[in-house]
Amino acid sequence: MIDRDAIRAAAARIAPHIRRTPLLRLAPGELGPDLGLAHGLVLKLELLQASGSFKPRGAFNTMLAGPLPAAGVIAASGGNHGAAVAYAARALGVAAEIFVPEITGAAKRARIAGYGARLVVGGAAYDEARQASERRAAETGALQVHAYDQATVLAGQGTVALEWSEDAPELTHVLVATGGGGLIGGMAAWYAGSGTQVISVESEGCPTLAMALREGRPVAAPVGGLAADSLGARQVGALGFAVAQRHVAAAVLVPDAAILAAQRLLWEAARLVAEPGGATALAALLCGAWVAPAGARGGASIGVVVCGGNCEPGSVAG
């Protein structure tokens, strides 16, 4: 079960190891007078989380939920999850082996290796790296920490929403970048029945959840575009999809140009260096892929997760 009780338990379990990330409240027009945004925004700065993304929440919750084998842990990742598992393994004193695809950028590879994990390039795309990691786990007996389709991972990621609901209870809508479904699944499980709507935002190159919702089941999706190294799961996870079917209000797609514009805007307006996946949720507002309904609760209050910052600073700020 991925519900509020599971998320509260995860929050208590991981509290000594993660950061309660801050909020940045922006008044209407503060991101620029030409954007036409009538609402203030509340940014949840998960790019300031340990290891540079929200991912340590699920990694620590999974690794602390039971005894760890002598062989340590293993994971496949486009980069952020691998860095989180490597970071958590170092903190807990166990070995980690991380499989990444060829598309994983140099900044993310360096972060994984810097935390002391064994880094293995396991194929052209994430799904190939995942298959290689599963074969290796069967050989070694290491604990697999899935990037998104594991109940303890979803519960850990759901602690983003728990914190947000305590620190910004006025939010009527939250926009979340979606890859494999771990973050949006955990957050939607927390906000279920609360009156706060959860909106999925994906790049046009990685429409994993949007395709699954359209087809009524997880299906293979294209993997490409600017945010593929963080949002490029071939197929949405079964657990996240099940939650999304019930509790995600909308799933929208944004072009790479809007993602790049969101990265640059976050830098220019707030001096935040967000990776493409980290800027994807904001991109939905910039390009009009999602527009807040007028009059919601007497005036919508919009939250946006800035979920990761693992990229070369010069790619944004140069």
Given for the second form:
There are 2 protein chains.
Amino acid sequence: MIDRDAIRAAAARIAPHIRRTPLLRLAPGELGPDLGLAHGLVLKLELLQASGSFKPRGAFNTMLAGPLPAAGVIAASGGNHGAAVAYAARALGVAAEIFVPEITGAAKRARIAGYGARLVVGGAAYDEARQASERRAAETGALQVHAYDQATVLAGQGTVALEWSEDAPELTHVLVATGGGGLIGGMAAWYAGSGTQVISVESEGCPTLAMALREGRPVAAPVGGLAADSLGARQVGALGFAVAQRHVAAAVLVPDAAILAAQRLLWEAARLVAEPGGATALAALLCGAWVAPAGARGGASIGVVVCGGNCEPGSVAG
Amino acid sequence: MIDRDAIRAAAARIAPHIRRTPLLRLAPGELGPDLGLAHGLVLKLELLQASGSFKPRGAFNTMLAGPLPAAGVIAASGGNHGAAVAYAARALGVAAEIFVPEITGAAKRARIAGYGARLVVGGAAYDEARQASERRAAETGALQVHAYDQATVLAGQGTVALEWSEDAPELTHVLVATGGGGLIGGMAAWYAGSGTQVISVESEGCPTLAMALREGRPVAAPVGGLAADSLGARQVGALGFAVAQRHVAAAVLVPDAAILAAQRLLWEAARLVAEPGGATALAALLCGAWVAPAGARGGASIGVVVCGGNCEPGSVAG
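Having seen the form predicted alone, could you give me the form predicted together with a further copy of the same chain?
Next comes the full complex, and the chain you just saw is listed first.
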């Protein structure tokens, strides 16, 4: 199980390479007087992280945790993880091969290639790309960086919580979007046993963690809807699930309409461009999928991770 | 002359209403390895301020500095100032009339009206709208909030520098875009006599302060180019000019191409959507209009205000 020491070690390792992302504090009325939120919000602006999402934290930690092979690194991802590994490889001066599925769009391919990685189209869907990347890694000896189910990845993503607990120790609840479980696993491991509860938010189209918690084990889940490109893991990772089962206070689902509303609100109220997965945590407050406990409403202090901004910027305007 | 006491008083007055905007620290290579910047940057994210620019600081300070008349407030502006006054009036529960010129686009009109202000089209260009607003204020007794040339406005905008000097005391130089002189005047008044030099950046299309400094007095300047909607004051204000003449270290001009490049870079490297005027200060570093002094390059610590984000978000993509 990932613990605070592993996350502290990750933070020290990655500090020269990642941005300590800032917070934006919003008073109750600032997201619009009609929302009726009884509490202010503390947004963690992880969308301003290098490469546009939190993913470089885990990528750098994995690449710096041991000696890097001469063959460099390899990853499978059509999205934020691929961009983050390519970014980290460039920063550390090693080669990267990123295997993407055919469905990956031109903009995301261009970003990965723009960081200097070798882009390989590895099959029709993510699973084929992943298998192709594993075969290639066996040939070359490159270090595989998993998108979520790897201890160094969880520890890296957990540094979001470490920074937040230092910069906003008053938080009673933090809302986090869940895809494959790397971010929520790392964050819940940090906050475990503290006064801060971690709430998982998923889109109804990608209910990976909610289904696993209900079944008591990781199970295959649907992958669809607006946030599928960043939250659409077929199955939650074993490591993240083990943490979430013990340390996540609630796992809620939100409809695509609430995600879109959250994207538009972040733009209207704070000039932030969040991709659908990046706006998913906030969506839970907008649609009431999660409400601060009645007793805590007055005293609750709510944090929301805005975890990515890799979308067409024009897509957030109403 | 505005002084630190006036700015401290403004900060105390407006604190319940404005956002203490966060900083984003970028290492030398993070804006792109090819830029050749020898120093890191500390961005002040004033584009995340309520209403999308720094303008509510001066608006709130003006409205809270004395008793508000029953007739509320009145302002002339087709852009960020009008939105800020409308926002502040809603927050304080008073009526606002905003006079806009005919050239003000539908999106900006909608934003001003969306904050609940009464929108009045006051003539073909800004000067006519301003004159119409002054006639109306004489009739109603409403408090006029000037877009820049008012002592309470300068003191309010100066709080950007107060926050920054607390949060990043190491800065040796700060780059600030200049329009009518409210922001640069307030900021230069704060930093006067400190170890931090203030650099004014204007677009070549709106060289208001640069021309005034050359002539030794405020003079009419051209209004054109990409940033005219936010930086296009015909003539720098007397108050801001008086401060700038004594306390601004340099006033440089940048071409529109550099402003566009800065907008694209802020999006690519940090997922920030800056309007042209909001990206103008950074543009000076990109095109070399301003370069840190040779002796200081190693030890220089450069701050850049990203002062507004009120544009179509899709306009920043390359």
